[in-house]
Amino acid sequence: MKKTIEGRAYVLGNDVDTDQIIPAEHLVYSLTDPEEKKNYGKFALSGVPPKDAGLPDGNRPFVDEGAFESQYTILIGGKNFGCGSSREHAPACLKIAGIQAVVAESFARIFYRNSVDGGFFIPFESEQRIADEISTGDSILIDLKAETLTNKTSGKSYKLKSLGEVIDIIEAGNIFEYARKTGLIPK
C-alpha cells in the first residue's frame, strides 16, 4: 500500500447522506458494465444541493460536465457522513469518480463498514472539525503511516483516528480477499 495519498480536497458539511452521494434515479446503471459504470461516477455527488457544498459560489461541481472522475481526490466532510440508506452504491460511486480518502468528523456505521469492505478507499475520522478550516480546491496530503492530514495551501497539519485493524482489510482490497489472504475463507 501506499504511503501518502495527495490531491485537492471537496469540502461538504454534516449530514451528507447516500441519496445526495448518488440519488436512487442513478442506480440503473450497472456496476459489472465498463461503460454504464461511468455514470455512477458522473453522478457522484449530484444530489447535494449547492449551498451545502461548503463552496462560496456554490456552483463548483464535483465532477465537471463530460466527465466521469473528478479533479478532487480527497473528501472532506462533517458529522455523520454516509448517513441514510445502506446503499452499497454509494461509497462505488465515489471510488468510481476517483476518491481515494473520505475524511469526516464521523461517518455512518453502515456507509463506513461498506467503504472498507470494498475497499473503494480509505475513510478517515479526524480528531477535530476540520470541514471549516480547509476549502475545496485546497492540495492536501495524508500521511497514512502518522495518521495525519496536512493542508499544503495553509500549512496546517490535523491528526487522524487510527484505522487500527481496517488498513488490513483495505490493504489486502476487500473483504473477501482479506479472508483469503488471513484463511478464514479457501483460496
Contents of the next structure:
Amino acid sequence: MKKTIEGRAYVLGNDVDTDQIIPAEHLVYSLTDPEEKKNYGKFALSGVPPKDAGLPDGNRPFVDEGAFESQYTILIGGKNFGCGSSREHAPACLKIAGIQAVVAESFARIFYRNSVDGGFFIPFESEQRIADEISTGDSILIDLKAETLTNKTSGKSYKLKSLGEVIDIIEAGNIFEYARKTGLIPK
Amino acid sequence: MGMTVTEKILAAHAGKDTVTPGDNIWVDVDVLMTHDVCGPGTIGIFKEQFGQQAKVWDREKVVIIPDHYVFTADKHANRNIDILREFVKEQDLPYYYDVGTDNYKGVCHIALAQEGHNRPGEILFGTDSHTCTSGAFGMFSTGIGNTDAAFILGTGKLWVKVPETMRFEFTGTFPPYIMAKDILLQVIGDIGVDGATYRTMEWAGDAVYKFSMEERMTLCNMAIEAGGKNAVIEADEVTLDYLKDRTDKPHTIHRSDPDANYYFTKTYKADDMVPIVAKPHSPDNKAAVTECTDVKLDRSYIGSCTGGKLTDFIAAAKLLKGKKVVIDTFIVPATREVEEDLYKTKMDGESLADIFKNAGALMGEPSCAACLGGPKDTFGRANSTEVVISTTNRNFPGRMGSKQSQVYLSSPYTAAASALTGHITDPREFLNN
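Form predicted on its own already given; the form predicted in complex with the partner chain follows:
And the full complex, kicking off with our chain again.
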C-alpha cells in the first residue's frame, strides 16, 4: 500500500448517488475489454447536475470534453456518498477516470463495500465535514500512516477516520487477494 | 440476550449459535441472483479470478434474470445478454429466464418471488440494490457489486458485517386509501436517505401482517433508499400461502425474540397514515399529497419492482375504470405473470388491461423500463423536462432519463388519481365517490 496519495481535488456535495456517478444509460459497456471500458472514464460523474459539479463554483466538468480521464485524482464528498444502486460500475468508472481516493463525510454501504472488495481506491471518511473547506482544483496530500488529509492550497490539515477492520482487505488489494492470504481460497 | 430474525438467519449460515451487531462473519449463500447489467461484469471477474474453465460453486443456487435493458436496439445491451446466454450454456445453469423465449419473466425481484426462489430463513445476494425486496419472505437479502458476486460464484460464501436492527411497528389498521408505498415514503422521510445505513429495517405490527405478499415486498423494496442493508418481515401464514404453489424446497421460519436488542423501535398508528409523495430529487423529500396539489404534471408512470405488481395495478384500475387520463400514462407490468394477470383479472367484467387501454394509458412490456432511464429508446423514458409522478423507487436527478426532468414518487393510487387530473391529486377524491 502506498504511503501518500497526492493530487488535485474535485469537490461534490451530499447524497451523490450512483445515477449521478454513472447514469444508467452508460451501464452497457464492458468492464473487462480495455478499450471499451475507457467509456466509463469518459462518462464518470456525467450525471451530476451542472450547478453541483466541482464545488464551490459548479459548472466544472469532471472529465473534459473528448477525454477519458480526469485531471482530478482525489474526490471530496459530503454525506452519504455513493447512495443508490449496487452497480460496481460506479467505483469502477471513478477508478478508470483516474481517481485514487474518495474522502467523504460518510458513505452509502454498498458503494463503500464495492470500493474496498473490488480494490478500486481507498474510501476515507473524514472526522469532520471538509467538503465546504476545499475547492475544486486545490492541491491535496493524504498521508495514510498519519491518517490525515492536507489541503496544500489552504495549508489546512484534517484528521481522517481509521480504516478499521477493512484495512486487511485494502492492504491485500481486494477480497480475492485477502481470501488467498487467509487461506479461504487456494493461492 | 435474544436475537432478531436477521441475526438468527446470519448466525445459522455462519455455523454459530449467536451473532452480535458489528461482528464480521462469513456466511454460506443459498441463492445468488444477477441480471443483464451486472451479470457480464460478474462473469468477467469470476473467470479472471478462478480461471477460464472454472465452474460455479453450485449450479442450482445461481439465478440469472435479464430485466434491465431487454427491449432496446442498443448493441452493447444486446451483446450483454449474449454473454449471459453463453455463460448459462457453459455452466449448464437451470435457472435462466431468457429474453425472447416463453421463459422470459421480467423484473428480477418480482420474478424471484414468483418463481419460488425466495424462501424464509435463507440468504440471498443479488447484484441489484433492490434485492432487499426479498426480505418480505422472512429471509436475509441484500444487494452487492460484481466483485462480491464473483466471489460467491466461486466459493458460495461472503463476508457480512452483522447489522443492527431498527424496528418499525404499525398498530391498528391502514385506511383503505393507504398503500405500502405511502408508509415507506413516510418512514424514509422521517429517518432520511442515510437513516438506516448499515442497518436492518424490520417491519412489524398487526397492520403490517395484514398486508399481502406484494405489499410486503413494496415495504422491503425501498430499505436501500434509507441506506439500509436489508429489510425483513417475519414469515407467517400469508407467506406460506404464497409459497405453496411456488416451491417445495424446505425452509426455516425465524422469529425475533421478545428480548432481542434493537437500535430502536418506532411505533406508528396505522390509522393515522396519509397519502405521501417524495418530491424531486430525493426519496426522503417527503410531503403529504394534500400539500402538493398545485404541482402540474406531464406524465404518470406505474411500474417497476416497487409499483408494478398486480396489487398496484388493481389499485390503479379502481381509479381509472371508466375514465380518461389527461396526461401521458405508462403502465409497465413488472413481470410476464403480472402482465397475464392484467388480462385475467376483471372488474365488473372488464379486464385491467382493457381498463387501462380504454382510459388512454399506454402499456409496455414487462421489464425495468424507464424506472432507471436506460437506453434512449426505453419505453416511458423521460427525455426532456417532463414532470413525472411515478410508482418507482428513486427520483435522483436524471434517474428516469433526462437531468432536466423532475420525478415525484407516490403510491399507485396517487399516480392514477393524478393521471386523471394532470396535477398531483389525493386518491381520496376518487375513492370516496
